[in-house]
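This document opens with one chain alone, in structure tokens, the form predicted on its own.
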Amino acid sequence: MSNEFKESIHRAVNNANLTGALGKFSEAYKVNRAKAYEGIDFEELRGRIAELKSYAASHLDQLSEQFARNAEARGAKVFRTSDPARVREYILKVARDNGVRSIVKSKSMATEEIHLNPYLEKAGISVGETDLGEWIIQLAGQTPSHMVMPAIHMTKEEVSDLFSKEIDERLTSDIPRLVKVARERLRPMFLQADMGISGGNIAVAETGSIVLMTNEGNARLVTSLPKIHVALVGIEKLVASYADIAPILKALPRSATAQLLTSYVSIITGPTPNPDGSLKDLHIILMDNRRSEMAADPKFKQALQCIRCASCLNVCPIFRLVGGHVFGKVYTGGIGTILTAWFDELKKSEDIQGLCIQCGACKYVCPGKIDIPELIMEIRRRLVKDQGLPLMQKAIYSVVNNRHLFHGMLRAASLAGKPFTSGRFVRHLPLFLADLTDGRSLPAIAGEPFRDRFKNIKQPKFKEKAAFYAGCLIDFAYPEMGESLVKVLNKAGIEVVFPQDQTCCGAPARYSGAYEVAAGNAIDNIKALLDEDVQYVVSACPTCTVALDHEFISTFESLGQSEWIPKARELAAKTVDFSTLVKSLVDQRRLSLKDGQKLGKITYHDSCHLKRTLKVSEQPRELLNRAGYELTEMFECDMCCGMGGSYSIKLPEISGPILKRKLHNIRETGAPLVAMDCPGCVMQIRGGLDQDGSAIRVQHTVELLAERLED
């Protein structure tokens, strides 16, 4: 990540107006799209929507022609292109062979993409934006920040000051009143101009036309009002037939603003009369751009199943601490990175893409039903293709990939770390390891690791096993948390065996895009787990269940490694986390809780893996308010807390402000104990709450249901 990427963020998350607005948003925008979607089935709609954007993006060359054809039937002038050169050039020319001096424009991201504006005002022609959010960033020089907000980053006071120079005259920041000073001078730019292009959300191949949704109305007038209509469409907004329409409809305002509607829809077939008798000139470029390549690829084919709501950036943690002049080019926030990656360049994605944290928010409300997450985890694995690993990582993981090595040297450090260690944690660190704890204390690791305090519990043998999967931090800093797993397990007679050539999950290696690193770990991991004859391989870390129940698969899978997928199913079928196991054997009455006495209030946290991942939340809930907790539910209960393994290590500045709200999240719930089901998360909140010299108890699930079983 370049220092000049470094500085952007530590402006962007020490800028109060912006982190001020784009939190307010978020934090509206979640209850809000929840009342908008109330009475409709979500997972129907967005499988509708990914079935029939699935398909055109298979038949993109097919839908394209009959697009063009039902047109130009209709009076349109089709023009088809995968060069955005070429685009710009015949938009430049349609200005001039009809004298054209001044454009308005609706919002459009393709027209942002190729960089029409500076082209064309280059050329001598005015161009002047009408939606609002455009009109404002266009005022001051900036780009869009958001694929439907573009001005979303900016506060009533500064659009505010922006407007008082526009017009000379100082202006507060009554929002009705900017308003009107914006139709004020917007006006007079529709009924002057000799051109109005605008771009599309939709284009139906059935019948040629293009729909448009707005909620000003500025692109009802941009697209009536001059002579000469120009519509800029990338063709991944194609779709079949005219009847699919209706669920993107549906969907687009809902995710993109939580609205039921937008506030005009406008669909275009052919030209219209102008004033004058005479018909509109109407011209619907189809631009390419790299998007049939990306149609072709089985990875990222899905990607054009966006309809750019941008609802993956309304829920970004990141987003809303660094918004899209940081998190983006053109197109910005996770679906921007992709797209970057495709449309512009794989090496123009390169920082960008490193400031997902993998909380798979984005892929829960995408409409189009896009696996964000993982394309953005493909994009650094073809960048470590490409480029290879930074001489840091490689030695890095020459340690973790060898297992004695790397659980020597952790040994070697809970010793080295004794000066520095303060109990159970590690306040401070000198020199250039300070910011290691700067926001957070760290565990101290055990004198005594979990595989070597395993070899002397004593365990009643039962026909029933489970092999527990430790994972490093369990093993290392939190061997209590696996004592505590194996006493439940024992008590609904499962004996626990822990295999000792387990290693490291490989999520480090994988989410850093060195598959192939990861791969190795797997097929260790592999070995050492299902040499045992067990029913279960069990696991108190999320993301090390996601490692052995899905990512060993598509690790090798994105290898071609199948010689191990077998394996790697054989050991998925068996994989489940603690609490869902635990709650299977409740209800089976193999495993009973205390009950009779009431512990007092408790909040939990989600952590990412497990809700969205493994779609376990109630199971834990329900067994914490078995064991006679009173459950308090804090607010953005399942938003990330800004751990992401060793992302908090290398983005601290953004790691830091995430967890901070956290745990003011935590303390206004009252609950003097938060509980979690995973180890990473309890590193990174109960360090945070100890910086703060805060008595609220961080605890494992795994720890809290321990505490009450019954005698």
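Residue numbers count along the first chain shown, from 1. By rigid core we mean the largest C-alpha set that fits within 1.5 Å across both forms. Predicted model only: the values in this text are computed from it and were never measured. First, how it differs from the form predicted together with its partner chain.
- Once the cores line up, the CA of D97 ends up less than 2 angstroms apart between the two forms.
- After superposing the rigid core, the C-alpha of D168 moves by 2 Å or more between the two forms.
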Contents of the next structure:
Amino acid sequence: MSNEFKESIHRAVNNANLTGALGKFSEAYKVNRAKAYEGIDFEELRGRIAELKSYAASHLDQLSEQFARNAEARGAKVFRTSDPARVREYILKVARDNGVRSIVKSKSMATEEIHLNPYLEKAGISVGETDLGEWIIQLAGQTPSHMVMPAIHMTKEEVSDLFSKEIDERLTSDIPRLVKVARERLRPMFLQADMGISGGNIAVAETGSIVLMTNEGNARLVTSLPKIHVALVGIEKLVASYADIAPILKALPRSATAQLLTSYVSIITGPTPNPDGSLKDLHIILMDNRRSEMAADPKFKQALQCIRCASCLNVCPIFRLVGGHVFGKVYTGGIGTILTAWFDELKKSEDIQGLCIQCGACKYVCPGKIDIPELIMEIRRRLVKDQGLPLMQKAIYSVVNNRHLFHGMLRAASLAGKPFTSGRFVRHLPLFLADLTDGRSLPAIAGEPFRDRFKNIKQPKFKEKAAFYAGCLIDFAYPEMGESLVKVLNKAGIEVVFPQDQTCCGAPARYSGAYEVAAGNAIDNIKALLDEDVQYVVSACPTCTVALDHEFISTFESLGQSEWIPKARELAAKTVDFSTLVKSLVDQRRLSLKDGQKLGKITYHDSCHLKRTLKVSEQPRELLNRAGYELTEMFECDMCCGMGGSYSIKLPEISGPILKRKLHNIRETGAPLVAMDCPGCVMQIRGGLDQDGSAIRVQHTVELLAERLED
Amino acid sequence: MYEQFKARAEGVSAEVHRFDTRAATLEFIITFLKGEGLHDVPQSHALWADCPFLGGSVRQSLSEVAGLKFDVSQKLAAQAKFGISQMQWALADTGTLVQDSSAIDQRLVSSLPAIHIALVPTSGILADMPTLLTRIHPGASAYIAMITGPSRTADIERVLTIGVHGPERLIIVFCDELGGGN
Ligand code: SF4
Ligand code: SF4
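Would you mind giving the form predicted together with its partner chain, to go alongside the form predicted on its own above?
Every chain and every other molecule in the complex is listed next, the one we just looked at coming first.
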């Protein structure tokens, strides 16, 4: 991580204005978005969008061709190029040929992408941004920090300072007045401009139309008043047919700003008359800039399904803490990381890809149905492939890949007593990579790991068997969770086996982009777990469950190791998380919890992988309810706790405040007990509460249920 | 569907009225204009773009209303306080008005003045966007314009503020007798 990058994070998290504004916004956004989607089947809607955009991404050439033909037939001039430099030259030439001196622009990320404004200004042409947010950052000499709300990082006081300077009059920070000032200041620019430049939200191949959506009404003026209109459109905006615009018009405003529709939508097809009666000189530029390459990449093709709503930024726990500028100058947030890696270069994403904690919140709301965290992982993988792992990490993973050495070291760590302060390697083992970070105590490594304790557990013999996959945290830090699990399953007539050859699930390696290491872990585990004749493979760690259930397969796919995929699928089919299994046992009346208990208030924290990848959230709640707890939901119950494996150690400045927020929300419920299904979350949250000297108990659901079994 | 439209449009700060006859509609508009300070001076006049409503002898009958103009130009539109135009459709599920705006006059009167008065035949109310897309097609309409409430922004501290570059008030007037549109 470069120092410059670390400093930018430091500045951002210590900018109270920024984090305060973004925090408030993201909280309100969630509520408003839900309201805007009321009565709409979001999954169905985004399924349609993903499908039509994916079709377009597979037919970019054909649709560009068709678009150009149809737009030209209507009198537009269409220029197609893959090169940003040629876009700039083309626009400058049109401007020069027509003696253009001033240009008004409506918001366009594509023009930001190619740094058009400075280029035109250097050629002596004045360029005025007219979207209020864009104008503000233009005056401030900054770059947008958010795709939809470019000036979201600025306060009204900062805006009033800028405007005061611009109109040479001292203004207060009264927002309606500031907006009026913008209206009055920009109006003459609209009326005098020789050229208007817009982007395009959608380009329809069937009709040669571009669709523009704005709230302020500036795009209507930009496309109506000046005699020349240039629309710069990235080819990912293409859709095949006119009817395709309906689902996008439905989702984009709802996802972007929680509106049912933007105030203005314009569908422009060919030139229309100018105010003086002449016909508009309409130029449409279809820009590729590596989008076709992206479409040809089996992993990244889905990124072209993006409709640029920025909801992935709005729900991201990292974005709301650091804002956009930490991500770079053009595209920001999760999708911005991906677009930067492509439209700029892979290397540019080296630092920012590390910002993603893989919580999956963005994937959950993306109307383009893009698996953003998965693509960020793929960037990580490719970076590691290109540049190799840092030396230290390499050393760590060579240990993790050697099960005996790895487990031996963990055992040694527990003997050393003060595990995290001694031993160079131990301190840097993936999950516990621990310099004791601020705001959180770390657990001691258990004196006797689960794998040893298991041998002493006396179980009745049953025909039905489940293999328990413990994962490093339960095995070496929280063996009591494993014991609880055995107790619960035995009660339901299931015998637990513990394949001793199981090892780390590979998630830490995978999340660092070390896919080869992760694949090695996957193979070891597949062998160990499929060797047993069992009905289920059960895990009480969602990260491990996701590894067994999805990631082994996708790791092999990424590496092209297809010979292991059938086995990985076989394992996936048997894999189940603890709460889902137990809930079904309770439903089948194979397991009963003590009746009529009044155990008081509890609150529940949804772990990212459990809720969003495994789609499990009701099962543990119902089980706890049935056990006799009275569930009080915390605010943002499914927001990440900031753990993210080694994330909390690599980026403590970000992880810390995320944890703080989580602890606050837990405390606010007044519950003396918080449950969760992930040992990683237990480690993070218990550590945080412990540091605060709080009396709130933190337990894994498995432990709470084991206490409540009927005799 | 009218009630749904009205609720949705008012939800985004539009003002919605409905009259059964042309005469009542016209009377409302004139009374509104006068009440809001219509005068024959720049920044106070009204500009009415050509539309079916003005057919027959209506336009003639309005010739003596001082400050009400019909010859649309960019200059007059930029100086007008009121812009009046007729929209073809209204979408009940989003409170949206839709018009074939290929003629520049239609856009000038609905984008530059501070107040836009939009006349709509009540029969032009459609259920939703997919229905609309089967009625209006880019093949015949070079500039399809949709308007949902007045111009707005939330670009300064995300505080919703009405009236940036477009109208700060949108007055929607349905006329049952106008028919047409579909
Ligand atoms: S990736 Fe998805 S959520 Fe993010 S801007 Fe694109 S469409 Fe919206
Ligand atoms: S997975 Fe989580 S941290 Fe990563 S980009 Fe998405 S929301 Fe942000």
